[in-house]
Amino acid sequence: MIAKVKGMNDLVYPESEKLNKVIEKIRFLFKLYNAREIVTPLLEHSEVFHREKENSDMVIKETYDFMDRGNRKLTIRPEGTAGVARAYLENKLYLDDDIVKLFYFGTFYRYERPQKGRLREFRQFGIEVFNSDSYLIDLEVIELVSRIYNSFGLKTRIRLNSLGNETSILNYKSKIKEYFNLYKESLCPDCLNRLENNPLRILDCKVDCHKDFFKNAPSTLKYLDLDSKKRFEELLKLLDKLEIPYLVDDKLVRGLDYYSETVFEIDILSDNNDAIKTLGGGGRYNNLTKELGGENTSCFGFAGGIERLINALDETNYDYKLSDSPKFYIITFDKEFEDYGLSILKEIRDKNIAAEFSYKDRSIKSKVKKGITLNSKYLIIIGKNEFDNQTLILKDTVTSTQEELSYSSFKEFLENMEK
C-alpha cells in the first residue's frame, strides 16, 4: 500500500468538517471588517519569496523549489503575504488609491522537521492591508486578531514589539551585531551565519534563546527614533483603551525580513496567565511591494496557523457544531418501491434537509439499525401499503414515536420544518 508523504495529512471526517466550520467563522468575522477575500496559486515564480533582502529560515532552507518543464524556476508557497503582494501589484489593486484590506485562507509547504500543529503541508488564514502607514490600521488588524480568537473562547494575550523605521534597525542591527560578537563561542551554528548576514534573525533563534546572554540582548525600543517611539506609545494607549490585553516583548523580531515598526503574535495564555503557545503573528511591511518590482506601498498583516488554531480547540473540548447526521433516513421493504422512495428523498432534498438513502441490499432490521447508528432523528419506512396508498411511516428515533403520513401531509410537515 502507498501511504502518504512525510509531512502531509488526510483530512477526514470530522477534521475535515471542523476545519470548514472554522474557516466558515473566521471568514464571516474577516467581512465584518469590510476586508475580501483574495485566492493565490499555490505556485509562484521563485522570485516572489527567494528575494534580494529576504534571508530567513524559511526562504534559505525551508521552500519547495523546482524547475518547470519551461525551465522555469517556481516555488511552491511557504507563507501568504508575498504572493498577496504581488497578486495586489499585478492586479492594479492599488489604482483607486484606497486602503485595500485582502484576506485569505490557504494551503503552504515548507520543508521542516514535521511537529504537532505544523506539518509540512499546513494551512493559514490571514489579512493583509494595503496602502496606509497609520498606526491605527495596525490597531485594527491586531483587534480583529483578538477577535477572531476570543470568537472561539480561547483566552489569548497580544505580544508585541516596535522594530521602528529603516534608520531604527539599521541602528539596532549594527549594536545587536556588536553585543552577539562577544558571544560568538556559544552561538548555534546557525546564529554564527546570521551574525554575519542577518543579524536580527539571531533574536529569533529556537536554540540559543534560554541562555542569559541572549535574554540581556539589546532592547530594540532602546534604538527607536522619535517618530517610531510616539507611534508605538500611540497604538499602546489604544490597547489599553480597548481593553485588548498585550504585552511587550522586546526580543520579538518575527521570521521574515521584511517587517519595520509595530510587530506581533498571538499567544494562548493558561489560567495563570503563563503563554502556552504561539497561534500566529505578523506585523507592518513598508518595503516588500518594491522588492516585488512596484511602488512602495504601506502594509500591514497578519498569519495564523489553521491546524495550531485547531489543536487549540480540541484541547478545550471546544463544540464545532458538526452536522454529523442525516435528518431523514429512508428505508424501503423491497426493491420495487425504491423509486416512490427516491423521490420522497429528492424531496426533502430540495428543501436543503439532509436525508439519506438504505441503498445497500439488507434486511430490514440491518436497515432500521443503520439509521440510528447514523443519528437520523427521522426513519421515513415505506412497505406495500404505503407503496400502495402513497403514503409513508414516519418514526421519530428520538420519541420512538411514529405515524402514518400521506405524501402531501409530509410536503406540509417539510415546510414547517424549514420555519
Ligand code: HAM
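Bear in mind the structure is a predicted one, so any value in this text is a computation, not a measurement. The term rigid core refers to the maximal set of C-alpha atoms that superpose within 1.5 Å between the two forms. Positions refer to the first chain, counted from 1. What changes on going to the form predicted together with this ligand:
- R77 shows a C-alpha shift below 2 Å between these two forms [criterion: core-superposed Cα displacement of 2 Å].
- When the rigid core is held fixed, the Cα atom of N197 travels 2 angstroms or more between these two forms.
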Second form
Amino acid sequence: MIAKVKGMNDLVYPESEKLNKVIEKIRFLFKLYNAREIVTPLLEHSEVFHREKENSDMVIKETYDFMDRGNRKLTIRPEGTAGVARAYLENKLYLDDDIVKLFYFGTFYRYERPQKGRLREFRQFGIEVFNSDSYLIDLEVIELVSRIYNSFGLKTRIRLNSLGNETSILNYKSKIKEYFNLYKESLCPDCLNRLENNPLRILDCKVDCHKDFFKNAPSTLKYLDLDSKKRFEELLKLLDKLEIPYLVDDKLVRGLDYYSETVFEIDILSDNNDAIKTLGGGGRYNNLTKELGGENTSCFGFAGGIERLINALDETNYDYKLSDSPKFYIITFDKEFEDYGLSILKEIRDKNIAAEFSYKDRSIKSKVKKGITLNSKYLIIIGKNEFDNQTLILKDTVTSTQEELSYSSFKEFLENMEK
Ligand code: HAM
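Structure of the form predicted together with this ligand (previous: the form predicted alone):
Whole complex next, starting from this chain.
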C-alpha cells in the first residue's frame, strides 16, 4: 500500500468537518470588518518568495521549488502574504486608492521537521490590509485577531514589538551581531551560522533562548527613531483602551524578513497565564510590494495556523456543532419495495432533511442495527403490509415508540417537522 507523504495528513471525518466549521466562523468575522476574500494560486514564480531581501530560514531551506515542464522555476507557496501582495499589484487593486482588506484561507507547504503543530502541508487563515501606514490599521488587525480567538472561547494573549524603520532594523542587526559574537562559544551550530548570514534569526532560536546571555540581548525598542517610537506608544495606548491583553516582547522579530515597525504573535495561555503555543503572527511590511516590482505600499497583515487552532480547540473540548446524522434511515424488507422506499427518500430530501437508505443487501436485523449506529432519529420500515397499503412504520429511536402512518400523513408529519 502506498502511504501518505511525510508531514501531510488526510482529514477524515470529523476532522474535515471541523476544518469547515472553523473556516465558516472565521469567514463570518472577516466580513464583519469589511474584508473581501481572495483566492490565489498554490504555485507562484519562485521570485515571489525568493526575493533578494528575503533570507529567512523558511524561504531558504524549506520551500518546495521545482522546474515545470516549460522550464519555469516555480515554488509551492510556503505562506500567503507574498502571493496576495503579488495579486494586489497584478490586479491593480491599488487603483481604488483606499484601504484594501483581503482575507484568505489556504494550504501551504514547508519542508519542516514534522512534529506536533508543525507539518509540511498545513492550512492558514489570513488577512492583508493594503494602502495605509496608520497604526489604527495595526490596531484593527490585532483587535480582529483577538476577536477571532476569543470567539472560540480560547484564552490568548497578543505578544508584540516594534522593529522600527529600515534604518533602525539595520542598526539593530549590527548590534545583535556584535552582542552574540561575544557568546560565540555558547551558540548552537545553527545560530553560529545565523550569526554570519542572518543574525536576527538567532532571536528565534528555540535552543539558545533558554541561555542566560540570551535574556540580556539588546532590545529593538532602543533603536527606534521618534516616529516609530510614537506610533508604537499610540498603538499600546489604544490596546489598553480596548482592553486587549498584550505583552511587549522586545526581542520578537518574526521569522520572515519583510517586516518593519509593528510585529506581533498570538499565544494560547495556560490557566496560570504561561504562553503554551503560538497560534499565529503578523505585522507591518511596507517594502514588500516594491520588492515584487510594484509601487511602495504600506501593508499590515496576519496569518494563523488552522491545524494549531483545531488542536487548541480539541484540548478545550470545543463544541464544533458538527452536522447531525441523517434524521431518517429507510429500511425495506424486500427488493420489491425499494421503489416505494426511494420515493419516500426523495420526499424527505426534497424538504431539505438529511436521510439515508439501506442500500446494502443484508438481513433486516443488520439493516436496523445500521440505522441505530448511524444515530438516525427515525427509522422508516417498509414491509409487505406497508407496501400493499402504501403506508410506512415510523420508529422513533429515542423514545423507542413506533406508529404506522399513511403516505399522506407522513408528508404532513414532514411538513410540521422542525428541521
Ligand atoms: P508565519 O509565522 O510563518 O507567518 O505563520 C503563521 C502561522 O502559520 C504560524 O503561527 C502557525 O500557526 C502556522 N504555521 C506556520 N508553519 C506551520 C507548519 N509548518 N505547520 C503548521 N502550522 C504552521 C506567515 O506565514 C506570515 N505570512 C503571516 C503574515 C501575514 N504576516 C503578514 N501578513
